[in-house]
Each structure stands twice: as structure tokens, then as C-alpha cells.
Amino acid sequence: MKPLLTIFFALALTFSACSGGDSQQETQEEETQEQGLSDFELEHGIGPITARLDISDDIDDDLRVRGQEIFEMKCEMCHNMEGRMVGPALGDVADRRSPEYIMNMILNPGGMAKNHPEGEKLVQEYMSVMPFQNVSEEDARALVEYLRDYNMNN
């Protein structure tokens, strides 16, 4: 009788552990749905970029140069490529985030900080919200090209 009870408890623990994982995943999905974000917004951020961009694997050198100028003028006071400053290091951001996410973060930093789970995490970690930089979508795209180029070459 004792071996039968041992097997029963082992099976009960196995099923309990398996169902716990499912309920945790369901809870996370429910939390995500409560935020009211679409799958696209969760992956690519909240802002004016609402669809995937058609970006070549090759770097557009004119955009890269313009992006570097904008970065030096508007971003490098708070961001470094390697190492933490007021904001996170951006040297590998093109590897970690989609171009659409980066552009939405640049174009809608307040909305991302308030309404996107990753933006909320950044606010908690850095204790500040990125200020609105008043850049156009074209300038944000140029910044993406500069960040992509940096990521590829470093």
C-alpha cells in the first residue's frame, strides 16, 4: 500500500507543478491583455510606428551620418554606447529591439514610459523618463540607422 501512495503523491506533485506553470503563463497573458496592448505594440512599442518597416540589411550611409549628427546633438548627453549614464547604454540596442520599437521610444517616450511594460521597467531602473526630443520620423529612422551601424561594427 505504501508504494502505491508514494506513486500517487509523485503523480499529484507532477501534475500540480505542470498546472502551476500554465496558470502563471495565463496570469501573465491576462496582465498583458489588461494593459490593452496589441501584439505589435508589445513587441514594437507604442507610438506613430504602427507597422513593420521595410529596412534593408545594408546600412544607408547618408542616414547613418545624419543619425550620428542627431545622436551627438540630442542623445549623447544622457546615453552612452557602452556603459550606463542617465539612460541605458545604446551600443547593442539595435540587437535587442526592433527598429520600430526604437523609433517609437524616440518619438513617444512619455507614452512608452506610462503604457508599455518595457518602458515602465526603464523608468523604474533609471528613475527618469526620457524627455521628448522633438525629432521627426525621418530623424528617428536616421538614429536607427546610426545605432544599427554601431551595433554591426562594434
Second form
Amino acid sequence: MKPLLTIFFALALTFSACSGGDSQQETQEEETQEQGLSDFELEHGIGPITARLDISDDIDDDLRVRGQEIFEMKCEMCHNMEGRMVGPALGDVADRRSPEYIMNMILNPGGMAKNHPEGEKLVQEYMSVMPFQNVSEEDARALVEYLRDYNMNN
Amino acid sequence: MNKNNNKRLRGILLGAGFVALAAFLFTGCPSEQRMLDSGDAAQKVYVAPGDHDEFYGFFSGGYSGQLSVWGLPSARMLKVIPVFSQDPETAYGYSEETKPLFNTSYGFIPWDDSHHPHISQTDGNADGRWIFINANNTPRIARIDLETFQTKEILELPNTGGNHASSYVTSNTEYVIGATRFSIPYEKDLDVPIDSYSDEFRGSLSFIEVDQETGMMEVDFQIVVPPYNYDLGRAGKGISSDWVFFTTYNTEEAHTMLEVNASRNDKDFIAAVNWKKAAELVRDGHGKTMDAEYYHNHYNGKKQGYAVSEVKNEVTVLDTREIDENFIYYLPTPKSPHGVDVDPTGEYIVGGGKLATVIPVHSFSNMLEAIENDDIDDYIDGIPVLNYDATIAGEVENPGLGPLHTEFDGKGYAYTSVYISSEIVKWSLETFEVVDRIDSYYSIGHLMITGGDTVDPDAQYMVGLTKTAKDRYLPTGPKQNHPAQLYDISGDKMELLLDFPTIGEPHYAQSIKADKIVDQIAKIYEMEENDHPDALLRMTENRVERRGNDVHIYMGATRSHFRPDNIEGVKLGDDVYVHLTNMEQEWDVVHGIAIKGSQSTELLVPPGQTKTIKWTPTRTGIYPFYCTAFCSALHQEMQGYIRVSGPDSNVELTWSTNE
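Return one more block: the form predicted in complex with the partner chain, after the form predicted alone shown previously.
Expanding to the full complex; the earlier chain stays at the top.
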């Protein structure tokens, strides 16, 4: 755990530092290699989603409705839209994370907690690993739609 | 040496009779232990951490009422499936969903004696859809599905006293069979003197039809037979698939001190029943309808829900005294036979005579020929008694004392457990001669070969289920757990590999290759398929409802909290129903709930399942509740409070989380 923690702190510093200089760019690349993650994985998470998806700016209403159903059944026990619960507030998650990242987090929470710097950070903060809730890829996509819609309208 | 030894023992048996037998039982002890070099034995049973066993073994729990599941060859216990006895660990028989499974015509019966498990079959092979097991005491048969390893259904049998010859299935699970061990007056609640036994008492053989889609059982018909004790049964296979066989003892019709009084006749019988013909007779209206009262308890949800009890009021019977056509025959069999076992080809029907000096082997083809030739010695209540010499294929000489049960390896050999001389004998189905014998520790009852009682056994391992452990393990007071012993039967000689303690008193056991069922086994209860009427399917619907004096709490559990976790407004005099849904969908992550002062048990809820417990508070005050399963790092924090006020209190019913 210790080496991981070191990496995590290093990365946390990297991400919180302001953009710029070559030296910082180098550090990030070095850490990325150590972690063995690609740029895509760093930004969009580790899991079954390995490429950008074609997602329109408009909300697909059918997907949103399905997403809300799944959310209420499988997510709401631990997540509020506003305010921390067992896990972080999700009202603005569509702002903070890419759709691909959200889907990978839903579909591969164990892997994210273990191998992704942001996942590790969440475990440190919330003291529990998000469970896989038996959500299909299709339903994860629907959840994204619900979260995007919520983010836009609240 | 063994042969001489046995000749001597046989002399004792014949000379001094039963008293000497009993004396031997208490003094006799196996002399030597033959096992593989212990290093080799260890290697054969070693399954490395994280690796899986090759077989699932299902062992009956006997007087524990349950069914235990073992990995073989490691003999690691994988699970205890509660069936006929309440189980506080899982709330089985305590939860509102499962309590109806224990309803019988005698009331709520929370215990039984579970004897013989049998896996459902297709074409004579174990197919792993369901496993059935009988309750011996208050006669019942249960069905467990092998997707969730959960008891789904319990059916009571009418006209039955001691459902011992059960729960064997026919080759395609058309029927599960049962039979009465004790003959009893078969008219419902008939109050007669016991010494009217021969006039008023009858035996019954039960044929329980199985719905091939749902597995649901139904008593199709019973055959009313002479008042003997019907002990064990087996379905035929292959050429004899249309037949089932039952052993009888007490053809003397004794009703007291059977130990002596039912041991007089030189031969008792194996009853051979052509079930296909019997079923046809029923379809053609030859049965008669009798009053009866028996319960059929089953889950009403496809996936989840509450078990319900249906009460049946009649049963169709075929009385051999009233039907001209023959569909049942008696095969004379020496002497107080216990087990009846059919070899993988379906040709040989092997009796195990508790007091017999040989193992009698009947031939199915000889039997058909004897029927054809009218080779009949006698008729008893309309049942033809076939000639012994006409049906018998051979007698195994010198099998040891008290042969009970036989299994087969599919390679031409049979293995018979021998109770009094504590050994297993291996004999040839060609020559009917003993080819090997090995000691068992001590007093073996049933035995099981992996894939046994199918048309295609996996002749790798054999398990002996013995009755006393004595010095085999570290002592645990005057009572030891019953042992099982694992043998390697892949070679010419049987070799002992391992001893291990079991639960209750295993009678029969069954096993199936793990890869036959492993892919069908559920990892979670899918929330989207949760059809429990009191499931909490939306977190926002967590709530408390009052209906008169009943308070219903709809609660969700996930790592690491309950919703709601603060409840007020319950009053003394209320019955509180906690419906707990585990909202998680991760394999093996369970949550529980225990409430201080509850007279019942905890609930333990697997992922995606809903369970309900009823609690009647007895005092006012604050009642903490907590999760009984260590579910996460913050497991200790998974708790809450219920406030119970006086009966006239005006505390409003409220519930909350995080407020």
C-alpha cells in the first residue's frame, strides 16, 4: 500500500498543480508509466469502456428514464445528488468526469479503486470500495444520461 | 485370512443366532487399517487454497434435519442447506417467508429426520436441476433447487408413518417415490386397538409426480399394500426404468418387539412395482379417492416471496385387493432386507439383508420371465409372490455380517456396506464373488460412490457413512460427530484416504461432478427480478407503515448503513414486521439485522434478497438493532434504533436516515 500511497500523493500534487512547465509534464508521464495507465485510462477510467463514445449534447429521454430507474434501485442507497453520503454527491459528477469515466467507475469499481489514482483517492476519503451493482454496459450508459440531465437542470 | 474369519463369523451367526450377533456388535472391532501411504493419501485429497474440488457431495443431516454440501475429495464443508429444521443462522423457519414451509396436518413442525438425498435425473443421469430429500418422522419430501441451494417446497405425505423409502427419483424424474416404514390405519384419524394390526393397518407406497418445468411436486397416487414395514426403495434404470423397487421387513405383521418378532420368517420381500402401469391404471379410473389431509408448502414467487401452504383433502389410491390387473409383484428376499439397489444397467436388483448370510441378487430379466411363465408361489392380497429361484441371479457368499447398502462403479463391481462386521465388500457382478474387502470405522450404514445410483457412475471415490467415531478424532465428550470416510476406488483395491466428521447423522449421500452444475449457480438475487411483495426496490421507498396493530418496516441495507435507521412511534401491543432488502448486487456480500429482545432470530440476507422477521416488543424503551454480518470496514457503524412507546402513547410514527 505504501508505494501506492506515495504515487497517489504525487499524482494528487500533479493534478492540483497549475498547468504549465515541461518539468511537470515529465513528472506526470513518469508517474503514468509507473502506474501503467494510458492517457485515456487516466482521464476516462479503467474498465470495459476503452474509447470515447459518440454522445450527443442533447439528452436522450428514454435513456434518462431508464437511468433514473437504475439509479433509484442500485445507487441511491449510497449517493445523494447534493451532499456527501456513503459515497460522494453525484449532482455535478457529469461536470467533473467524462461519460466514459462514469461508466468505467460503475462497471469496474473494484478495478478503479485498486488501479486508478482517482479511485484510490476515493477509497482514502470514503473508507469503502464502491460495490459492483450488477449494472450492464447499456444501463451504465443510461445512468450517464440521467446524471447529465440532472447536472444540466439543477 | 479374511475368508476364514468370515466363515467363522458365519458359523457364529448360524449357531448362536441373533444374540451372538448383538454381542459381536459390541465387541467386534476391525482389525487392521489399510490405507494408502499417508503421503499419497494426502496428495489425493489435497485441493490447494483457492482451487476447487472436483465433486459436490450432498450428505443428509439425519436428525439435524438438514442437508450438508461437501467438496470432494478435500472433504471441505461448503454449506449446510436448512431443510426440515429451523436454522437460526439464516432465519430459515423463523422468517415469515419460510415459516409456512413447516406447516403440516399436525401443525407447525420445526424439526425432522432427513435421510436420503437424491439428485434429479435425465436419462438415468444426475442432471443437477433439483435435489430431493425425505423427512422420516412427520412424512414429508422437500425439493431444493440447485441454482440457489435453497429449499423451495415441502410436501407432506398422507397415509404414511415414517417416510423412509424415499426420496428416490425415476430415470427422468417423472416420479419421486416414498413409502411408509410403519404400517398404520390408513383411514384418516382411525382410532383402533393396536392389536387389530393385521385387520386395520395397511402399508402405502407413494408416487409423487414432478412438474418438469417448475419442479413442483404433487401426490399422483398411492398403492395400498399389506401391513408390512416398507424400508428402502430405488427406481429401476435402463431396461428397468418403468419399475421401482421397495424392500419390506415384518412380513410377520408383528406390532411389538419387532427386534425378535419380525425376524422369524426366512424370507421377506422386495416389492417390484411397474409404475408406468400403475399410473395408467390411475388414468383409466381404477383408483379410488380417499379422504386425507396433507400440506403442500411452496414459494409462490418465481424467484422470491413468501411460501404458502395449501391443504389437500383427498388422495387417489390403488388397492391391490380390488384391482384384477397385476402391477406389483413380491420377490422373496432373505432376511429382513434393508437396502435395495439397482446396478447401472438396470438388470440387477440387489437386496441387503440385515440378518441374511448372503447378498441376494435378483435379475430383472429373470423377473420378467417369471411373470411371463406364471412362476408364482403365492398371492398376498392380490399381489403375486414370484418364485425365489426363478428371479435370483446369484447369491454373494461370505459378504460379512449385516450387509445393508450397495453402490456400483459401472465397471462390473458392486460395493456393499456391512454394518455388523464394519466393512465394505467389493464383489463382481459376473461371478458374484467377493474380490476385496476393507474395514470401516465403525459400523457403516450407507455408502456412496461419486455419481452413484446413475447409469454412469464416476468410479473415483467412495464415501462410507459410519455411525460411531470412537477413537478416530480428538474426543469431544461422550458424543462424537458421525464420521465419513473417503476411499479411492479407482484401482483394484479399495484404499482409505481420509476421515472427516459430518453434521447430524448422514444416511445416504449423493454427489455430482462440479462442472455439471457450477455454471448454473446464482451469484446474486437480481434486484430487477425480485418479485417479493415486500421488497424495497427503490431506496426512496424506505418507509414504515401502520396497519392496525401491525407495523411494517420497509428497510434497505447496504455497506454500511440501514435505511431508515431511526424509527419512532411503535407501541406495545404492536407486531412489528421488518422487511429487509439487501440492496447490494455483489456476490457474497450479506447483511443481517438483529433486534435486542426479539424472540425470534436474526435475518441474514444475501445480495438482492428480501427477508421478513416478525417481532413483538415486550417493553417500552429504545431498541438498538445492528447488522450481524461483518460487511465492511464500517460494519460496526451499521446500526439504528427503534423507539417503543406505551400502548396509549401519541408518539407519531416517523422514520428517518441522516436527518
